[in-house]
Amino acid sequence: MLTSVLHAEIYEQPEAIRRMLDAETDRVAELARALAARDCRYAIIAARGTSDNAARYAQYLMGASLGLPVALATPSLHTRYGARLRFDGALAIGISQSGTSPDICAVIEDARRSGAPTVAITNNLDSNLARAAEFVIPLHAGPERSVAATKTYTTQLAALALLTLSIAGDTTGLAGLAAVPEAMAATLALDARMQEIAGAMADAVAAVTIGRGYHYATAWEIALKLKELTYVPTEPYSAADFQHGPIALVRDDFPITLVATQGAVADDLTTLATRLHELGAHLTAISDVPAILDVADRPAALPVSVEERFAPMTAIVAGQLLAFHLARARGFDPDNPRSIRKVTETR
C-alpha cells in the first residue's frame, strides 16, 4: 500500500488515547471535583465540523450518565447577531482541534464572562480557546498532519468520556474506558475488509449513514469523512428519523452504512437492517450484532465488543478506514482533499 499520512494517523489512535488518559486522568478528577461545587444544570457545547460530532456524542453520554441536558451552541448568535445569551446553570464546553476558530472562542468567552464554568477540549494548549476557558483538557494527540481529522476526533470522545465519568464518580466506567485503546487496536484488523467494501462502493453517486443513540454521532462522522475524502454526497440519519420519510430514498443497490453495536437500541436496528435488506439496499454493517451482520450485504464485524457508551471510539475506526479506501478506489488522494484546509476559522 502506498504511504499515506491519513492512514498512518488512523493507526496512531490507540496510543493517542492511552497517552491522553495517562496524562489527564488525575487532572480531570480534580476538575470534576471543582465542577461539583458549581450548580451545573445543563451543558452547552460550542464546536464545528468533526468536533460538532464529538458534541453529539456528549449529548448521549452526559444525558445518560449525569442527567444533564446537552445543547449545541449557535456561535453565530455571538459573532454575527450580538445576542446576549443567559448561561445561568450552564457548563460551557468548547471543543476544537486547533482552538483558533473565533466563533467557538466567542461562545466560551461570553459564557465565562457570565460566570459559568468553562472547559476547553483542544489539541493546542497555546490557543485562544485554551486561554479563553477556565479549565482545559489537552488531547495529547500529537501533531495531526492529515486534513481529515481522525486521532483528534477519537481523543475528543475519550476526553468527554473521561470528564463525564469523573463527574459521575463512575470508577467502573473509568476502568472500561482504560480498556478502549486495546479494543481500537483490534479494530484496525478490519483494514483489508474495509478496502474490499470500498471497492464495491466505488461507483456510488450518493449514500446514507445510519446510527442511533451513541452511534448517532458515528453516523455523522462517517458521513463527514465520506464527503471530505470521497466527494460522495452522504447524509447521516438517526435510525428513528430515517424511518420518518427518508427511507423512501432506498432503492435497489442504494448504498447504506449502518453502525450498530450491542446495547439499548440493538433490537430496533436489527429490525431496520432487515427492512433495508428487503428493500434492496446495498447494506454495509459495522457491527457486533450477529443478526445485523447476517442480513448485511457487506458485513464488517467488529472484532471486540465494548460497552455501548464507548463503542463510538471503536466503530469509527472502521468508518475512517472505509473513507480512506473509498477515496483511493475512486482515484482521489485522501491526504489532499480538495477545497478544504486543516484549520478553518469561522466568525
Given for the second form:
Number of protein chains: 2
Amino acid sequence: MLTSVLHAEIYEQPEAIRRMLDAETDRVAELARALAARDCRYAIIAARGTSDNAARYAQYLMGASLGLPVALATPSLHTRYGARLRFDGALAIGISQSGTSPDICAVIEDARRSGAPTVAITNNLDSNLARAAEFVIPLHAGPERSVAATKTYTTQLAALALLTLSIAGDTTGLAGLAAVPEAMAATLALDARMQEIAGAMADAVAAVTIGRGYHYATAWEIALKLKELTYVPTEPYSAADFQHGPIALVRDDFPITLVATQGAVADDLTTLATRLHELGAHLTAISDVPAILDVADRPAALPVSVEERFAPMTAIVAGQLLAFHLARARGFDPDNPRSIRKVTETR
Amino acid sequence: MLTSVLHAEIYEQPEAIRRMLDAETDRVAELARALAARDCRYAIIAARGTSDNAARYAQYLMGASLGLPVALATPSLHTRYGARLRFDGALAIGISQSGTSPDICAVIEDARRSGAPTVAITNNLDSNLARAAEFVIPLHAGPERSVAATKTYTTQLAALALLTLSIAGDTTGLAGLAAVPEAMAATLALDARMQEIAGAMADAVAAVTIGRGYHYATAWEIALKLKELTYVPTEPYSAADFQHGPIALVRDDFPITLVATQGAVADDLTTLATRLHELGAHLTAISDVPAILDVADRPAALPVSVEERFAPMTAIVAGQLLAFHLARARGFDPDNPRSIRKVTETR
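Having gone through the form predicted alone, I am curious about the other one (the form predicted together with another copy of the chain); can you provide its structure?
Now the full complex is given, and it begins with the chain already shown.
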C-alpha cells in the first residue's frame, strides 16, 4: 500500500484520545464543578462540517446523561441577520478543529457577552475560538495534516464524553471511556475488510448512510467522509426520518451503509435492515448485532463491543477506512480531495 | 396535462393559507398573550419529514424576530433511551400533518408533564398530538390527499409566522403575512418554466439543493420532494456547510438547485453561485436576485418579491412544481410515490 497521511492519522486515533484523556480529565472535572454553579437549562452548540457531527453526538449523550436538551446553533442568525439571541439558561459550546471559522466564533462571543458559560473544544489553543470562550478543552490530537478530519473528530467525541460524564459525576462512565482507545485500536483490524467492501462499492453513483440515536452522528460523519474523499453523493439519515419519505429512493442495488450497535435501538434497526433488504438495497452493515450482520449483503463485524454511548468512537473507524479505500478504488488520492481546503472560513 | 391530485394541491396553497389566517389570527393573538406569562427562554420543536423542514424555518424566524434559540428535538431520546429531559424555560412545539406519529407525541407529552407550555401545529384536530398539547393551531389545509405534503407545509410555515409575529406584537409583519397568499398565487405562473427546467434535469443521477438563512428550510423541503417524487438522491445544504467539505462533489454538469431571494444573505449566495458556475455545476436558481439569475444555467425568476422572512412560502411553490414535473419527465406518477404512505408512524 502506498503511504497516506490520512491512513496514518486514522491509525493515530487511539493514542490521540489517550493523550487527551490523560491531559484533560482533572481539568474537565474542575470545569464541571464551575458549571454546576451556573444555571444551565439547555446547551447550544456551534459547529460546522465534521465538528457539527460531534455536536450531533452530544445531543444524545447530554440528553440521555444529563437530561439537557441540545440545540445546534444557526450561525448566520448572528453573522448575517444581526439577531440578538438570548442565552440565559444556555451552556454554549463551540467546536472547531482550527478554531478560526468566524461564524462559530461569533456565536460564542455573543453567548459570552450575555453571561452564559462558554466552552471551546478545539485543536488550536492559539485561535480566536479558544480566546473567545471562558473555558477551553484542547483536543491534543497533534497537527492534523489530512484535509479530511479523522482524529480531531474522535477526540472531539471523547472531549464531549469527558465533559458530559464529568458533569454527571459518572465515574463508571469515565472508566468506560478510558477503555475506548483500546477498543478503537482493535477496530483497525477491519482495514482489509473495508477494502473489500470498498471494491464492491466502487461504481456507486449515490448512496445513503443510516444510524439512529448515538449513531445518527456516525451516519453523518461517514457520509461526509464519503463525499469529501470519494465524491459519491451520500446522504445521512436517522432511521426514523428515512422512513418519512426518502425510503422511496431505495431500488435494486441502491447502496446503503447502516451503522447499528448493541443497545436501545438495535431492534428497530434490525427491522429496518430486513425491510431494506427486501426492497433490494445493497446493504453494508457496520455492526456487532448478529441479526443485522446476517441480513447484510456486506457485513463489517465490529471486533469489540463497547457501551452504546461510546460506540460512535469505534464504529467511525470502520467508516473512515471505508471512505479511504473507496477513494482509492475510484482512483482518487485521499490525501488531496478536490475543491476543499483544511480550514474553511465561513461568515 | 393529465389531472393530478398533487398538482391541484399545489395550486390550493394560497387559499389554504388565507383560510388559516382568517380563522386563527385572533386565537393566536390570545395564545401569544398566554405565552407572555410563561418563562420561555428557548423553543424546542418536535417534527419529522416535511414538518421538520417547517421547524428549520422557525429556527430563523424565531431567532431573528424573538431572539429565541430553537432546538430541534431528538425524539428517540424520549422513546428509546428513556431520557427525562428537563424542559424548564422551554416552549415546546409539535408539528405534524396527521398528528399521529408516536415519537412526536411523546416529546410533547413529556414537555407538558414538566409544566412547559406546549403547542401543536397540525391538520388533524382529532389526533393524539392535538390532545397532548396545551394549545393547538389547526392548519385548515383541508384533507391532503397526495402522499407528498405541499399545502400542509406552507400552512405550517404560515402558522409558525403567525405565532412568532403575534408573540413579537409585530403588526407590520402580520400585514405582510396577510399579503403572502397573493404572492404565492403569482408564483404559480412559473409552472411552465419549471416544466422546462425539469425536462433538462430528467437524467440526473444525484443532485444538491442549497439555501441559507430562511431558505435553508426551502432547500431541505425541495430536496425531500425530489427524493419522494423523482427518486433522484438529493441532499440539502446550507451555503456555509456546503463549503465545509461537500463542495468536493461538484464536477461538470452536477445539478445544483440554489434558492436565494433578496435579503441579508443575497451577496453571499451571489458569490457562491459564481464559484459553483466556475466549478462546472449545472445551476438552477430559484431567485429574484438579478446577479444570481444571470449566472445560473437555468434561471427560474420569481415573479413577485416578498420580504425575506416570508419568501420560503413563495419560493417553495417553484420547488414543488419542479419536483412534480421532474417526476413526470422521469416517467413516474407523482400521485403514487413508491414505498411510502401518507402517514408514517415512527417510535
